[in-house]
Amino acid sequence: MASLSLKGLNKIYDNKVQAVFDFNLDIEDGEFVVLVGPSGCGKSTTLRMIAGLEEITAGTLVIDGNDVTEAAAKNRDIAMVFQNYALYAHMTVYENMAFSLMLRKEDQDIIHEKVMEAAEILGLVDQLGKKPKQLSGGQRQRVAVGRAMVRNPKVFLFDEPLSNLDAQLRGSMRRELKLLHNKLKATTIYVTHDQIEALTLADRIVVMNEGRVQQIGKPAQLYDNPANLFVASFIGLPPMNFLEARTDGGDFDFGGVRLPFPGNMVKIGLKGKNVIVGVRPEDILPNPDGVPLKVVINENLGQNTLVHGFLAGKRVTAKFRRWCDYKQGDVVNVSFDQEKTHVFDKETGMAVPVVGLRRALDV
């Protein structure tokens, strides 16, 4: 396997759009990197600028320590994955995996070594005499992720590669991969637009938008320091919720409705600005002290209730862990969890700092 560094990405068509601005990371040797954000935001086509099936424009790419920035693109030894899965229909589950060795004129035994080892892991050593169309979409990606591993390479691209499974497929082959990469500890890069699967994949997160990178960190620095309202807004599910407010001495003020700031913390430069309060639906809490949220949707959801309505005359989302039977119109008074309420600038969407009892976070 292998490290790899990206200084300076730069993707610009020749119609003078530009997809990628500036990408600049550093990957480990065995690394799982998942890129995440919305179509069109320029994931995969970093990607296929790394796999060698776009030209950079600008920008250095290094493989192992060597420059392939300019290498073609079977010269960068990386295998990759695609969303439909680009299987040969006339050829058999084991030819498809074996295509690639044979192409390189591997010597038959070391050819059927490759391939039912690969086939073993993967579950496929009954299904090697089919033809694709013979298989489950889910048994279809694994041919496809089979044929990659094969030929052993430095490197393995994913490109949504689960985006054609319905959601509960979807949900097994992500840990099937996972286990997978627990097993291989390969280098990987994982491009999709669905934040779940980044969270449970990966080991860092890159988050992009416009072409440009967001944040990048762990799942959990992510989910619990978004660096902007972007991140905040992408990161977790359901969404965060966003409420404008306006800092007085020691309080928020949203419209009339006050709430302290996060005891124990400092809150830099907050005195009489325009800010977004963030919470997420868990880190609102039922209060009898609270402030008020009038219900105008309650989602049971077994282990969970999602309390949708209104506070401060603001749609806030409330995840309370319990059952609840509330009704249209009931109201329920919560407070937020001050440990975990974020305040983004107004006008640069950026993060506040805050220095508290469990987080620090440096914008």
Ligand code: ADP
Given for the second form:
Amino acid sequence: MASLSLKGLNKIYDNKVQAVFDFNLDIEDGEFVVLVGPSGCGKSTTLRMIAGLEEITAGTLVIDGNDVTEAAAKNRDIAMVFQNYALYAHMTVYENMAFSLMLRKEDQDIIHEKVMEAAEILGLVDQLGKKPKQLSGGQRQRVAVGRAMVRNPKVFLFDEPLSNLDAQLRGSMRRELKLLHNKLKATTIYVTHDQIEALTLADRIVVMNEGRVQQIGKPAQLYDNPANLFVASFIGLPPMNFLEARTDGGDFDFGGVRLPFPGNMVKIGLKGKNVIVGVRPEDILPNPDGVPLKVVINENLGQNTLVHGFLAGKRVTAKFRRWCDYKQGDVVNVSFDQEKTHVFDKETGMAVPVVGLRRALDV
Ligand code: ADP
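Structure of the form predicted in complex with this ligand, given the form predicted alone:
Shown next: the complete complex, the earlier chain at its head.
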């Protein structure tokens, strides 16, 4: 196991595309870090620079105190699990898992011990004699993980490992990976475009967009205190609602419809400003003294109901924690949970710290 230090990593490809800008991160021994962001934001490039599969254009990579910026991939003691599993079709599960150790000319007994140990942990003991094509997608992904495990690497890298699985299997494999990490406590860097995987797996999440780190934090920090509009819109499902407003006389003014401002707007220099108000669907609360939300669609999800409609003429989605049967055109009065109302600068998109905003645990 190992700690990592990524200092000012930049990647410019031969075609002059800059995929990663000034990436800085220290990763603790045993930490599970998830890089998340939309397709093309530079996640895989960052991971591949760590693995040694892409040259680092500028910056420094330190693993366990050693500068490996220039080191060959095979000398970094890293194992990578890919989306497409990359298993050898003509080899059995056992051979696939044993292969890298055989290349290293490990002792047969040690190879056997390591393969059996990984197979035990991953529930693959009964599959060892099969070829990859005889396995389900989930089993194949487990073999790919097992192949990484037997090498006992300092760092595990995962590049969208669950993307090829159907939704149900993705959920169960996600939980398996979490249990596996709880057991092995190996330093792990995991790339995904799926914010649910990020929230559920990560000790810390790095949100990226257009090659740049947007925010780094624990899942609760990112959910409760997104640093900017991008993070606020990317983390959380259904996404946060955004409404333009003017701060005025202690209120948000959404073009005639007013809701109280959560805090002292004079003190934080927000009086008389045009801002973007962010509120998550679950933080829009039914309140007879609130403002009207005109219903367009009512979606029951069992425990919750998503109520899509218009508030002050703007599209919003509310999530009520009960079964509702609103019809199109119904009006339900709502207010925003004051402690969970976010304010963003309209020009820069940066969050403005508002007094009263709930602080995530351990911030
Ligand atoms: P992600 O993993 O977030 O989807 P990538 O790291 O794969 O993003 O890609 C980041 C950017 O770098 C994209 O604009 C992509 O087109 C570009 N890119 C990736 N690989 C190469 C390459 N080998 N040569 C040139 N450009 C590349």
